[in-house]
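This document opens with one chain alone, in structure tokens, the form predicted on its own.
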Amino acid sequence: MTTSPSDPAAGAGPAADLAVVGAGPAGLAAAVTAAALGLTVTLLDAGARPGGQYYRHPDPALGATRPQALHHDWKAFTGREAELRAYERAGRVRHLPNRQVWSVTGSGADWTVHSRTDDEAGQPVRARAVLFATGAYERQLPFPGWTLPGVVGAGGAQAMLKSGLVLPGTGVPPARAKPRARGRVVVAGSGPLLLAVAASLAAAGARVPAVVEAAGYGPYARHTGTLLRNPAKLAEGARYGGALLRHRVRPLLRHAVVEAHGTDRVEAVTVARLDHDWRPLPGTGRRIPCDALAVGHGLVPELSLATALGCATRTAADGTAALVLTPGLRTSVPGVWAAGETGGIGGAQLALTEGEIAAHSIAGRAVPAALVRRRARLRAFADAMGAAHRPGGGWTGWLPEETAVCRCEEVPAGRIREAVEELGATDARTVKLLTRAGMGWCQGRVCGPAVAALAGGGPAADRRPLACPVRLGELAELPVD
């Protein structure tokens, strides 16, 4: 079946000058910034409201009447969306929430963007040039005991915390835990959000145990320059470091949680000590009482709908797969750009200076050189830390042959090392076929790298015709040539 998204029969309307997938940074600032260079903008989002993983709002029916109380650089985020909501009120920007976007068609000046809802398909959006703003997702490297009950992703406690007012370990908000309620969460993994959880969750009121770090902060000597040139970010790491003094916060650096223990939940994990390519050193193991774990190394750009336009990647310096992006951020593909996670992972403060500098490439303007050094700094410091917390090829020895890797088939790490040391697989896809590991629900995005480094292969970004579920009626009613 081949969709024509040009033809008026599919009722998507005039088209907009630019369709923006993804309300975060990235996508909010190119919409707006968009919009007062001159273009219609319609911007589709997954969300209730605009702000996407990184400005989390509280479920309107708790009542925050703070919720800047839980967020960096709140205004950043504030100033946009006034300016969002007057664009919408003068007919530049129609923002449509509460949209999955799971295909994109067209090619050159002609795009059609497909999307839904919970309830039905969504009209058809065209627009003569694309950007994605799709952020990303956790990257989760699997141990024993990892799909215990208290077991979530640093992020997840994260969002926990922003938009249900929860702490990770109780289920109830911080403000009605008594004190010998407020769980002990321990908080893993590697990557400078692991502070940010563990002091947001501290000054919340839960204890931190420990903040378990598997890499060190050694390599970022090698970026001295870089580190100065961004004195922003080392004081807002500062800021964390001093949060988690105060708070008694325990840092294990060059650490790992490599195993879970509980019945029903998680009640203790164990911590050892790593060497530099993540090999857990013997007799270094440490057991640490917990009612929760908050676990997670570092963000995977979320690129479906771009790799499945056939845009080109490039393996990121945190060992990710990224967009290739020109200085303007153009895809590979002509009529389509990126901005913020999807060209590697950086920050809300690079993603909203990348979402400013594509909507001025999109306009045909020129690129303020305020904006080109900023991206050219804060770009140098992402890689900086992408390099100093990418994971070293020695984890894979924290599993067992029984620990499950793909949670969603329930495929342990035995039958994947059997199907490379066996049958022959090279790569995760042909692991795929084999054994089923990442034909789940979540489609690859919690296993997939855990299982492209066991069958011994670089990062892979998939290429699937849709991003995600669609009902085959919605497909029926796509137009035919």
Contents of the next structure:
Amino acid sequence: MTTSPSDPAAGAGPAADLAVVGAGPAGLAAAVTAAALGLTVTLLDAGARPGGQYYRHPDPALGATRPQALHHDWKAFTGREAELRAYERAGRVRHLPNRQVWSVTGSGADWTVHSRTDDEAGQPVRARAVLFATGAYERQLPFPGWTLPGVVGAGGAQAMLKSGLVLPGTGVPPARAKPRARGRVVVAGSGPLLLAVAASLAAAGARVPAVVEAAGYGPYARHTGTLLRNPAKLAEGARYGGALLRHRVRPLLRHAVVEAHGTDRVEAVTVARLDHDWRPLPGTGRRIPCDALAVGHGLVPELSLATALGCATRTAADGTAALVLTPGLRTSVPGVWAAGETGGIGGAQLALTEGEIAAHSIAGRAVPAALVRRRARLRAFADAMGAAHRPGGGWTGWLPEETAVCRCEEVPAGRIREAVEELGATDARTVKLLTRAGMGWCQGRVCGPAVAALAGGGPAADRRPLACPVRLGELAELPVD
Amino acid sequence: MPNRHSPDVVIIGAGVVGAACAYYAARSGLTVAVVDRGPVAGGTTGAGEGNLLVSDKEAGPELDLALLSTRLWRELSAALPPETEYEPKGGLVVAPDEPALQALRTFAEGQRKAGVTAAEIPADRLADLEPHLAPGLAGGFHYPQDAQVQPAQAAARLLAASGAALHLGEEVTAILRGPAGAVRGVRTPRRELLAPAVVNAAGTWGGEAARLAGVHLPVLPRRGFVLVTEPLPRVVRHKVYAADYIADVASGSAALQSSAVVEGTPGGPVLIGATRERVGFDRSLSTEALRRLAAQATALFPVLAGVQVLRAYHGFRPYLPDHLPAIGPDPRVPGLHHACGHEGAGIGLAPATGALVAAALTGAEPPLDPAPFRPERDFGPADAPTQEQQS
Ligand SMILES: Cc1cc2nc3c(=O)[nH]c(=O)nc-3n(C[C@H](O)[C@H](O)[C@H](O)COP(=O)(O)OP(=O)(O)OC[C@H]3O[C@@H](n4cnc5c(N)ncnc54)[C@H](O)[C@@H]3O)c2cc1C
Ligand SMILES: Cc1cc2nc3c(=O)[nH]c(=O)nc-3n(C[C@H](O)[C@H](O)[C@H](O)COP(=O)(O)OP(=O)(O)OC[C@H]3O[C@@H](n4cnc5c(N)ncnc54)[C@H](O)[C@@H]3O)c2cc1C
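What would you give as the form predicted together with the partner chain, now that the form predicted on its own is on the page?
Entire complex below, previous chain first.
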């Protein structure tokens, strides 16, 4: 049985050996491995069930019987979930679902994890070590029309299919959709996820008029060795590719959606050719009618909690900020580890592997050589992919002055350019101070990469001392220090 | 590198104080260059709240500076673009009980003699000014001169209006001196900027900048946290705070102190700030600081308890042991001027500081007596090395 979030006893008790934030592939693997190695673990996650962004559970109300249909390695998940339940029953793991962690404070071997549920504060969790397995969110690069209804994140579309089983552009589960109601979904952006999304959409009955990929596959050629050492990954790619061919979908390389059209919702997109630096080439635009657009440019590690503790970051091959980690997955702050996407975008297999490595490292055990090799191989693959799909600086060429970059605060590109060119902002933080871009509900998770690109600096590591909103009354009632 | 168009003055620091110095120096006819290792407003100015307060200052030199600034900010609001968000909204200081109210009366009496407008508000009239204020307060004082700006915008717009040459992303690594010891300019990794005058407007790092010229100025960091809520309709109309805040400001204690100033902003969010503690440059989140701010804010405005806090941030106020900034020429190094150490009031005090510095640079009559802010003054026993071991 899971602990009810409102159970007053949920936060009491002695400090755990390890607090894991995030129950996606990385956090889940870390928690069960650490428990197997004899540690007591508290696992917190914002979601109701473990699995994170990858292993998603269909809403029980929809009566889906085969969630595994959209997952290739559902068993890797169900096995670990069963282990988790067993360790919970044995009192070795405490799983706290529906907990948003807003801050982790402490040092050395004395950490406090502050969290909340939707309605109330959660008891602070004490632990001797912390592991951040907080995953990632989607990288959005704005274009005119990107805020129209019917424009969804590519990963978001995939997540909708997995959990709600709803097809974007139709609002109905595919099983219930009449053939005519099945929408036309353009898939666009950059990264390996696009093919997966397009394949899932096509398999679920959507028509995919185009898969629009901003990068070329040319850069892959430079990494043939790495690619060949990752046969499973290649097979995955081939499977998506094959599925797409069956549905007559061919990726349009070095192209981007430079505008979405429509009044109440998206009705068409304009697709243009890009130069090597992602600058749209004039006169190459053409219109593709559609009912929805699923667009994403890869993922960005979610680092708010880690950077608030001062964990050092680096610029990863894909241009995002990721944590600096040792081979044992320690961050630069003693007592704090990280695994999965937080150390650089790399996918679910890598996240599972890193979760196991981190658990060994935290338990003070030698890391099995097989895990080390596997991690090296998957990381190399991820870096090759990341480099190939890293946005070229020219993409801002499709961003006119009046297009909103920060949708929470409605800040258009022109205001950001003014702050940079005329007011002395040389980084994303100063742009934010001068324009309010990134000050709204999402705290810059949507506009951050775009603002950083317009500011001309490198990627700005997340700087959010509060990882999520907290009610003032909850802060007022924190235990007195 | 020889400069064909050497400026008359180089200002170190593109915070609000450096920006105001640039503005008033340029208005006095000087050509100005501003150097900052970061962007505009990337230091403490970007972490400040933008309160322009007279209400929290007891009669004395700092209040005089604040009153001059109040006038200058009003003038500036007409000259600078609306993005500066100047708002003369007024302050409301409330007293939880009768003794606090009595103390506030004495305090306000002294302020009135110095030129402050302060009107006592009886308990039953507080709701006229602030409908959502908690019941049961003993009374308060309304200070119509208290105002507000958006600090980063204020700095950026003052700089833009000054027409100064901006060198951003360049750290001053040396202050150049001539054979007789007078300043000749500054060195950055990219250039030598030659000028007969250099202004140290390096804020919390003003002590290090002074050291580059070989002089001692004991600027220390004093950390503050601020909470920012979700956007709300106009719930809080003035700058509202409890009377014990005044005692905190004047205190030199290293311990955490706080009395939340609660205020609405044109953008919608309510700002709650700020704590004061001397912990060196410790960047870690203090949940105790957040708890106190939240507890005080909800005590003043119970309706805020259910409101979401979207973010929290902190900054390091530039602090001098006697709570007065260092403004003016440094007799120890001819050509060196200081404009730093404004602690929790640098945004408010920036225009008067700029006007004083411009007067000193041009030899004009100062707008008020600069003597209390002399940078070479004796900072007293608090200026001891042990006091800096706070981190
Ligand atoms: C929208 C989206 C769709 C994706 N779709 C696919 C796909 O179809 N195929 C594919 O191969 N890969 C997909 N990915 C990538 C894949 O999900 C990741 O590679 C994998 O899940 C990484 O595992 P992880 O454990 O590092 O992070 P995640 O699986 O992201 O897990 C992180 C967990 O941390 C929790 N968390 C984060 N912050 C907090 C906090 N402050 N408090 C509490 N909990 C917190 C989150 O709720 C989440 O459960 C997708 C990613 C995203 C973002
Ligand atoms: C939480 C908080 C709330 C506050 N609220 C208010 C308020 O409501 N009202 C108010 O009036 N004040 C407030 N303050 C105080 C106010 O922010 C400061 O007094 C003011 O910003 C100081 O401005 P400055 O220009 O002196 O310093 P800064 O803004 O710090 O500027 C100094 C600049 O010098 C640069 N610099 C330093 N050394 C070098 C070097 N060697 N070379 C090149 N550049 C260098 C730095 O990069 C920096 O940009 C608050 C402060 C905090 C922390």
